[in-house]
Amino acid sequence: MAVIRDMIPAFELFQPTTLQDALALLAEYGDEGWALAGGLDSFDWFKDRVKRPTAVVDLAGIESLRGVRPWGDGIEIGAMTTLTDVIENEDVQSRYGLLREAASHVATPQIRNAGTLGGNLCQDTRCWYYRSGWPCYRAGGNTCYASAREAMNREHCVMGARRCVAVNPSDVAPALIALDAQMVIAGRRGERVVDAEDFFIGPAIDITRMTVLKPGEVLTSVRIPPDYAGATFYFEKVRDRQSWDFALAAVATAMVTSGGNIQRARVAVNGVAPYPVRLENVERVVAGRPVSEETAEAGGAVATDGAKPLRHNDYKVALLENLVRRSLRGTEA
């Protein structure tokens, strides 16, 4: 088990000005280096000494993965572009709300100042035998302690668990694939373009990784189309504190209505498995109905289809239905 220290071990650090700097940086030293985006997340792996890179490439200094900008009828956003930016910015502001409301939702104001959207969609579990170093599955050893009968267990799966039980902590990412966006992701390979609900993975892919990035590879943009542009958003986070905590359970739902019934929809849950989840079925059910109580429950009602909760958190199933009820009735973010 690891033991928490103050001292971070050393590590060479690299300040690249250009993503093929940091790219060929990251090929040089492979499983051994690291890339840093706001560093909130990886500063407490490197404290507590669990990850120990002989390399930290600090992506702080490349100005081409900053900023908001145009992308045909709709949007891209440079994956160091801090929180912060993306909340203030008027087009997320006025065309895509449900993304500034979820990034309002991360944490505090500090570390939305210093916090990256890429870093929030890339930011690995917080299971807490995990990152204390349990010799876990996902960790590289033979168990899932977080499963066990007399396990603490009341922050984990209810869905899409496979031997690793832990969830994504990702604030940011049901809302991105909610409004159908999609992730640019480059390497020394050259670029990849990947839809953001498949931009995550679960143990019974890669039991080692959340999300598909590569050793080597660097997430370096959203694209968000305007497909749900100024549609009806409806984002809420459940957590034990009102700030600074993660997400017990989380929804992000975009609607498309027109004469008062729904046209298309996609909602997006996150905190319940170890992947943001779209809830196809909850689509299915109420494409074509109007935006109403029965509509509503009739959506709750399918939201937890095949949940398996564990011995601590069976409250995440009612929770989930009635988070996934209260979007469907039309509450604008």
Ligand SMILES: Cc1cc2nc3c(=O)[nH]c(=O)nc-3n(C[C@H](O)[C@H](O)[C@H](O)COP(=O)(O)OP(=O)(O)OC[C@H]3O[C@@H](n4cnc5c(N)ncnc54)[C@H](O)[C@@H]3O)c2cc1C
Second form
Amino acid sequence: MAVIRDMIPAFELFQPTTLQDALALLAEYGDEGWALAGGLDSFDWFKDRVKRPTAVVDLAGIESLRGVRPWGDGIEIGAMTTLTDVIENEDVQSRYGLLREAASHVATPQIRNAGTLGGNLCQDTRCWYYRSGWPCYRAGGNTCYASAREAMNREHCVMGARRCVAVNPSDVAPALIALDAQMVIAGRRGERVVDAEDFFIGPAIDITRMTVLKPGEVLTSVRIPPDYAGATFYFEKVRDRQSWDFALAAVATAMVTSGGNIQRARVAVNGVAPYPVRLENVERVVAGRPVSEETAEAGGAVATDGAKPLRHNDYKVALLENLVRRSLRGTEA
Amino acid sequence: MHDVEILTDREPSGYSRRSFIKGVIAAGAGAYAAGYMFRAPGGLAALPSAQGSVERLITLNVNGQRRPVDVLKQETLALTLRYKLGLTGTKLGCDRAECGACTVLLDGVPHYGCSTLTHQVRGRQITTIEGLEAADGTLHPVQQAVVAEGGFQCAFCAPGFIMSMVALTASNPNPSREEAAQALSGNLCRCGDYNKILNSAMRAAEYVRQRA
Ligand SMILES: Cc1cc2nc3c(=O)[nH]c(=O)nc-3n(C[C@H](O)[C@H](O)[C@H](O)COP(=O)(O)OP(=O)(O)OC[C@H]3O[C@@H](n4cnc5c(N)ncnc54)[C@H](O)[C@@H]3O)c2cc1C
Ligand code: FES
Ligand code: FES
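Would you generate the structure of this protein in the form predicted in complex with the named molecule, following the form predicted on its own above?
In what comes next, the whole complex appears, and the chain from above leads the way.
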């Protein structure tokens, strides 16, 4: 599809200053409404005429959705906090370095200055067939162009696929899963809290959505408990260019060690499945073992159990095993 | 004179048509080159306003000046700057948050003008490449450094890079080459001498330090 460089098709723009007003507007417009954060995912859809909401509800005026505050012994980060503000926050830097690392690997400075934590977590997949407006499963159609024989699918899934093989592109998501974070969601009927790993969904649950958010719901904040504060962290993202680019694969690991032994660990990866994947089998294998090359090997060996590469992406299987292995050696990166 | 026609194709609620036109003309928004952008067929450009939605006539703070302007709800900052305020130093390359040609500063921080709605920046200090030189025409130290280094070839990317350099040197006047590269990593150059661009950035930092 041609890249169009002109005015975005018209929509109505609302800039509410309270969450209640935003929820009311989103409820009123239903499927025709669109929550706007930094806009870096949204505007591409609008410019390409692939998604055409009637009403855009800009969440930027809602003060309560912004900033980092204490939450018990942990922290709570408003969904509208920019990635730059997350990176520069002192608590994030001193206690949750994994999140800092992940957020600073996102895109470019300009994008991190405008892009929000919530927008990064709620962003849609970057599968170019889908983004170009092809009528695939995810778009409500009945085929997946990326898994066709002649398809270009070097960047697509090696696990977790069901019909759709697009991957979740967020760098921040696996870090939050490794930190055992919780997502706070507001809807017209109140608030619900879900674990980070349950927030993201794959095509087996709903092929048209990336998260559990229903139309009209807003992610208001992310809560990070103290359990892994100051743990041994490892984040690594592999991409074709060293800036701008989305991950071919990324790993985020948090380990609590004591006397040279891994007491407990959480390992999550992204860029390899339709949702960020928590590797519980790896966590089980390494728990209780000494921090060592043997332990790292054992973890890496089970990292890709059940992986099913496509025609052009079997490199991701080896890549993922190596990333997981490196993340378990007890060195920070 | 289709500019006036464009600016008034829908009346924002709460403004008389007359005072509205006057305001815009007084602000110096004369002819602009891309009237077609604002006159898409099929009523694409504007809808009747719904209750409680944003007002189209707003005042922006651009390069220290107050600029009243009529802005469509879906209009990006790059379009407003270029085609309504005549500030064509801000370039449009990809229009997809990928190249940085449209980089402007919002409260001193670099943002992509192509991927920001103008209505999102009400009340913020917008700085474009036109706003860098002093009142007497003296170039900003970053601009002087770029001239001294001959940093660019076709220079289409230059305004964007320069805005990123201005933000970098203001927050970190003593960057390492690596830090400068990080700060400029959201800007692309097709002619492609990133080394010369980094030389410019390092010299810019030097000039900024000398000034301080
Ligand atoms: C060129 C480019 C490169 C990029 N590279 C990377 C990368 O390497 N790694 C990476 O992780 N990301 C990358 N991104 C994504 C980017 O980091 C942004 O996070 C992302 O585009 C969305 O953030 P936003 O705040 O701009 O959200 P928006 O675009 O405003 O919103 C994105 C989506 O989330 C929904 N949404 C936003 N906030 C909420 C909320 N609070 N509640 C409910 N729904 C919400 C919106 O309705 C929309 O559907 C890239 C983007 C671009 C344009
Ligand atoms: S024109 Fe805005 S980033 Fe390319
Ligand atoms: S000098 Fe030509 S694009 Fe940079």
